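Next up: just one chain, as structure tokens, the form predicted on its own.
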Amino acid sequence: MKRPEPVIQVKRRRDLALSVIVNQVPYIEFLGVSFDRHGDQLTATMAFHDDLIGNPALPALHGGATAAFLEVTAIIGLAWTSLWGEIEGESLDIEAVQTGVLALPKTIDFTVDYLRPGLPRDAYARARVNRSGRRYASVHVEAWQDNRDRLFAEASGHFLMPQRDG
């Protein structure tokens, strides 16, 4: 019987394959969001800060930012659960990831719901992926501030997956 991977050498995996797809946006590191990773789920933050503001006078995030939060949210956790078979596979291309080189999904279309302003403070936000095909993915994210049952803003998507070898 094949004795278990060690966990670090698990976790050093998941999160090399993520830091990859989260680089390969730069425009994530300039938002200020982050990825949490809990076994396959992640949690996007979006760390509040000045530039974030589009209404000074309510003062409230600017739409344009909560847009974005929510479709790199998507993007992101697409991305991580179509690899997630080949991260907990093993099959991963190790060389691959290290390089760089992970196609991510591309946006067909993405509509936004804004529920309430959002408010001047740290957002976060997960990625639900409703069907994902070879050729073609349907993503919910949902976004909220200080309580997950009070969404500031949600959003539905449609992304055309990358070509993969094999």
Contents of the next structure:
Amino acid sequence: MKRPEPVIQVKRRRDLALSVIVNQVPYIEFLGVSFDRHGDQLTATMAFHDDLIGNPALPALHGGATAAFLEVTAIIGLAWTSLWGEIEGESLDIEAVQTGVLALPKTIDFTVDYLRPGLPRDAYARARVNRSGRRYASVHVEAWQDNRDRLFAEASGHFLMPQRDG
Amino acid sequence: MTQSEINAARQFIDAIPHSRRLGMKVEQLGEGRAIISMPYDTLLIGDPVTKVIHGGAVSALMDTAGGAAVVAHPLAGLGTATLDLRIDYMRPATPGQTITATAECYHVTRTVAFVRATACDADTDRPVATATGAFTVAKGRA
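If the one shown is the form predicted on its own, what is the structure of the form predicted in complex with the partner chain?
First the chain shown before, then all remaining chains and molecules of the complex.
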């Protein structure tokens, strides 16, 4: 029987793949979004900063910042899910990916529901890929702040999958 | 709407921190209509291969233009929040070009404002994205 891969090596491979996917997108850094990984589950965090405010009187997050956060979470979640098999099969060529050949899914449409005002503090989001085909994928995203059960926004979108050779 | 009401609405929109951070500028405002531009910036790139701006930044532009059209509507008050926003992406915006969103608040009830918007780059014949949304209505001016 094959020996199980050492846990440190497994984590290093997964975290490297995730950082390569995330770090290639300047806008993710612009928004202040980062990703935590537990196994194959990703949780996105948008760290609060004053530039995210849309209504200074309340204050509340800008609806556009919330929409962007959800869209970033959906795209990275979808890319991550679709690459997971290759990451685990160790067939993903990380070096090739680092040189910029990894194409991300493209948004076809995206619908955001605003459930309550975004508070001036960190926000979290998780994406669920409801359907992923060769060409199209459907993704749902939920975002919350202090309380996981009190969503402040959710979104659904359709995405065009990158066409990859081999 | 009086000119001073339009000026107040313009000041209100110009003061939105996230829109300022994205470099947005109010190009035109009045009677339930808003035109807002967002210059190209490499910080906003969503696709590292093509250098195309991230859809999220286009969403933020659409949301700002939609909200601006609402506060510029004679029957809505100063201040609004997005209830929902749907965006359709027709094509990637050309890297290097300013994106301009035109939003129209086409119906207002006592509680809800309905908006549609179109975003274009320099090629104004082929929209980059369209959006429809519903926004809250602050207490009317009347």
